[in-house]
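One chain comes next, on its own, written out as structure tokens in the form predicted alone.
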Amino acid sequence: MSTLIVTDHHVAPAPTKAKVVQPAWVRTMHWINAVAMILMIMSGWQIYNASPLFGFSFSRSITLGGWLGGALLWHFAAMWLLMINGLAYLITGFATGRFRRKLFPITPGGVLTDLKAALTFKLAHDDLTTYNYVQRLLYAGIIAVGVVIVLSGLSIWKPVQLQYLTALFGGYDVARYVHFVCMSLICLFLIVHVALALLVPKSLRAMIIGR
């Protein structure tokens, strides 16, 4: 007759596996818009130049293209880039009901008081999968940010076959001012992103991997 035999030895809980922060999709089109917008920015502040809004330009140093024309042809290809990749990403993350979940509700009393953590530094992220009111308005703002400056660059680009577009804009001139304070926009909401990536890194390490 066998003996069971029992020790006092504990057995190691199983390693639980990392939850998925950021889906395959998600990453993929998040960096291909990234790459498009800094190629678009970049090109448009040499297409600026050409034609000065305000009394300053751009330094050459940071602008791509070289002249106009070739400025030109790199905003065309990242445009065409950036719209198809920002359409695929609109859909899937509404198809996926990802914003619904992710973006909403933002309420103004939400979003004071994380706005008030954040800047004393007492905003947990604890959580990757859940953003705070504070993200959900920058998030849907870029987004609703980044639909109006492709509809001003389009009344732009085709002032006379889009007459009713850039008459919504309120004519051309007004369509070009639009689209740079849009691209503001965006810089501002890129400069706030890169700087929370570098104060919380595993929020940059979930867009990587996705864990």
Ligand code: HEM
Second form
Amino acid sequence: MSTLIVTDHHVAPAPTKAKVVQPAWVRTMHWINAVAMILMIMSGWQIYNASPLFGFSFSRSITLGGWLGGALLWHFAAMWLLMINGLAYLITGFATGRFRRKLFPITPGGVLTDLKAALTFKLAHDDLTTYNYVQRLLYAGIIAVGVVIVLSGLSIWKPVQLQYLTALFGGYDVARYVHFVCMSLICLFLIVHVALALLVPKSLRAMIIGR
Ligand code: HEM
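Since we've got the form predicted alone here, give me the form predicted in complex with this ligand too.
Okay, now the whole complex, with that chain kicking things off.
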């Protein structure tokens, strides 16, 4: 008697795992950075109010710390978070080749083409694993601004101990303006960045759960 061996040729293929778009380290560091940046900006506005550079101050309702002393405590506490997390992100970004792979090259032609497409809502968002040229420019740019805001901050925090750094910025007073301009650029970036994340929710999802 022969035995019938039934084989099922119609087994559904194992579900392919959705591609990891944002690895865990990027997500963790991105969100720690977002919290640290917001704490730095809000406490920074309160510090600014104690000695404004321009003819305006920030409404107390959007500042952190209550008064100069409180704001400085917040600013220096969040500073460690921002610096350690930022340094770890920079080192990992370079060491893993992520920056080279995802943020470069950036060509003027590529930026112009993608910017035009973005403004006419013709930019494709199907492939989240590659950044378009506008994203590359904005991300590389804001990372550079992040480095400059930390360095200019250090030079107004310790202008005696770090006098060469302060001198590099053209002195204490100029470093304060540089610090303020960087803050403004980060706020502008944040408005555009958050708006785009909400417009393309699957990019936000990928930055939260990875896929
Ligand atoms: C709380 C508000 C924020 C939200 C909702 C947000 C959301 C996102 C999302 C969804 C992505 C992935 C988008 C994509 O696929 O292009 C992303 C990437 C990125 N964001 Fe944010 N973000 C926030 C705050 C910030 C802040 C404060 C900074 C820096 C100042 C920042 C810098 C970046 C950078 C550099 C990337 C690219 C990261 C990489 O690929 O290594 N974000 N963000």
